[in-house]
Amino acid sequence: MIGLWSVPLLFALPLALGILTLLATPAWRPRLSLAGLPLLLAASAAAFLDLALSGPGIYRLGDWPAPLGINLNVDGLSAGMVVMTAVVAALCAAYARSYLRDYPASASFFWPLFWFLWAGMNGIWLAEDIFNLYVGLEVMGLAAVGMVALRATPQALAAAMRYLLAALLGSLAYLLGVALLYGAYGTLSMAGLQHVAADNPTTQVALALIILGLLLKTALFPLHAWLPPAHGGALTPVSALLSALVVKGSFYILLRLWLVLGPEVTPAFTAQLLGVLGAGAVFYGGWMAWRQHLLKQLVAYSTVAQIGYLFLFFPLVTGTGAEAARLAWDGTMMMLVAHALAKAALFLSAGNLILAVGSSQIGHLVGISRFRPLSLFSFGLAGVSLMGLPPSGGFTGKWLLLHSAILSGQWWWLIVLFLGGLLSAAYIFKVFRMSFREGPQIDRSVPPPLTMDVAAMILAASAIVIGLTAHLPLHWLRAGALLGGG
């Protein structure tokens, strides 16, 4: 058991800041938020340092044992997600500080929702039992729906309502599965379920409901219809937070549950089915991204596609050898982190380009390369990772997945990785082709504030650097993992 002060602060600080910013006047909300960012960054770094010094362990909230108390799981994966969330959220907050000056009405509620969203995500990364995972999902999901509605246009409200319905249906299915497992085994702890859960119809129905609910929340093809209007139509910093972080929450829970229960108590074809749905997402999302005429819709459909790669994890770790499973774990972790950095960068730089030309139409980017080279460079760097080109994090992740597929004899996933990369290149170069074309559409542009360009550039550069230094994050992400050899 570990006992560093920083772990409870990962919930308490964002919750307190959410309440404070809700009670404060609109003028004080961004000031309080910017003052709180260093505190939460420090708490996240301290939690990671505690992992490095003490190793993986369980933190008992209030020092009360379960089931009365709440156990928090601090291992390499959870600490890595906490740090990733802190980095992406802090840069999105810096971007939002400048961006929201043009949206004073939306800015009033952005900051409280931002902090509640962060609290919900930290709750998911650290929760050790399946009910508190549900609580984290609800807090994060409701805050995310509120952020989608911030534009207050008919389109934004319709997208938020569609998102809310999908989130509620997903939550209902997940909660029914949790109730079945608790009724059958009398425990909500994942460690407890690992020891007592048996291969029987009750467990299989419960897991089927949980998986269905989480797939809907992750927007895996063909359950993705709510995602493009929600992510593509939201305010730009909201789009970045949703695509980079929020969709990872439900995938993270599915990954955790699969490692604890999946291979033993689910039918053998389930892992292959999840892989096939992931492949469908890669092809459909990539194709639809290429067909879009609006820049943020293109990036939103790219999220649908990139989510699909994460689901190759399940067939590559189920019924395969230890080395193939370890490579699949490393590849999925690298894709998870690289996509979060690259997608946040892509949305922020797309927002800068839209601000520059005053239009979200890709066709209106003609000639923008002469006026906004820095924004376009950030967009391109993030695109390098999404396409899976060296030396980016996306390349390292796909390379590891490729080796896992070869080692496990599942060659058909190589086709998905190869064709998915080509589709990604097609929609990224569609934007570049228009930007470098000379034409009469633009003779001047509106420069975004320097903070907005710098935030996008830091995220895009990080998506490249993490590929060059992949052994470091992978070393820590393996700590305490069932398949990571840590």
The other form holds:
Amino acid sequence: MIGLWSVPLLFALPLALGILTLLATPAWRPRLSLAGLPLLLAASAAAFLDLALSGPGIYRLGDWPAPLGINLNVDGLSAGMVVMTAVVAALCAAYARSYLRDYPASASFFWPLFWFLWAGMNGIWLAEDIFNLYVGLEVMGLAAVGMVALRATPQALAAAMRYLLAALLGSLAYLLGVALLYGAYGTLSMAGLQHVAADNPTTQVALALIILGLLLKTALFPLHAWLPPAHGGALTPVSALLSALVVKGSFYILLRLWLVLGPEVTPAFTAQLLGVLGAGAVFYGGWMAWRQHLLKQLVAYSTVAQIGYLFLFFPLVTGTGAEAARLAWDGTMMMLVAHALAKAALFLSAGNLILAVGSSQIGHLVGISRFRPLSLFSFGLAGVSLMGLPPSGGFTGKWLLLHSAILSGQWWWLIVLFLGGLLSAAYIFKVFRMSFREGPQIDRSVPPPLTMDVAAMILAASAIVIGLTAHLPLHWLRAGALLGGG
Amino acid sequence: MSGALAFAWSGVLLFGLGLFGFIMHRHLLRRLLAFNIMGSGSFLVLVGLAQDGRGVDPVPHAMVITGIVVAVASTALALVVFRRWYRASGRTDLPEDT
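With the form predicted on its own done, generate the form predicted in complex with its partner chain in the same format.
Following is the full complex, with the preceding chain placed first.
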């Protein structure tokens, strides 16, 4: 078992690096972090290898049994998320290393927060009980708020404050739900809850509180108001981390708990309602993204829209046949991973374009295609995945969701998938139209460092490649999944 | 109603009061206080409800201790952000949605 040492390292390493970078002098913080990246990448790869070789399992931290110790759940989904986080975070870190040279004051606190963020995310992916999910959620959330505040401008501070208030409200609702569940059943483990949870008002109220809290933290329409200023206003590598990974944390918890409790306990319309809210997010987010004048705000609203697709999972997996549920699961996983890669690439290349023209206005991108073709190319590749054009990961994900919708006879979700794709195309091409237009505005551009272009390019290319080799990640992500078929 | 259940109901009441304050107030310090009252409410539910009919159970106590640590950390972070926001803008509330 390789994972015997790798699984606890997934927390121990980022926490240790977080503390080390906090104690180190500012000059040493990026160096220590870059030294730590390969270690954590290796630990993530080892955890994944362990899953591949010996199958899903429960890892007991410190070998203590469950109520006293902490159980870690290594299955396909959690290992997949660990690897996705490692890839995206490592590339964002490489980008941040170059990017933060222009922000020396913010840079010194970026690295400790970065590591705490990573520790919190790994905590969420691996937690087996609902209370440790709460702890992971808080570690991740507080680090994320700190990262939004790094820029220290009044706008960034207001965005961070609003984000913090939304996050706190969300996690308290979640915690109250956990308290009710523990009071009713005396267990926190998800496997245990699946056995004992009954269809009664206590469970329903608890689950309603948990769902509401998590929806607020995932920024599902109409609870999304805090997201665009926080994600769009932060430093570019922070925006990429938040949009690509952090919103997935709360969605992941929602998905897990839904599979454990949802279909048995909630009234039939709940899943449809979540889907409708998702559809609202797709339309509203896409429309708002198209109306933005600032490049990063456009990308941030695109996140609001893309989160909507993930919520089509609930109506497609609940009360439908086994085959439709499996397709919905595969499609959602694909959308999740593809969005993480594509959105990180989109933010990083948007950051490169902003650096190149020295302005965050989309209107100032006129003529940039002559100067920064590579940055624009990674922006376009990531856009292809977001629009859902073949052969990208976004296409495969939508294709699977589409099949699932047809199979379960819920044709109305097809409209969402089609119109959502058109809206994404509208806002991506808005950027392209500007960049290919010739105008007198600029006659020079500042080339960003090569690392930053390469990081964005790798992420964008992965979002495409994952669509070509979709069967591989899906095979692993499905391993050990709690999928009852609705 | 047993004593434990009374604690749980007081917890729910506190949570509700806190939520009301959190939504109604604009001053950030008041909202932070309201958040802490909500937190105390859910801790009370956690300890009270779990002990109803099962005797003394150490697990919720451990959870509440962890929860208090989290609440202290969040409050500290909120205070830091709030102070910097106040110094940068001179406001004690957030500008309404743009």
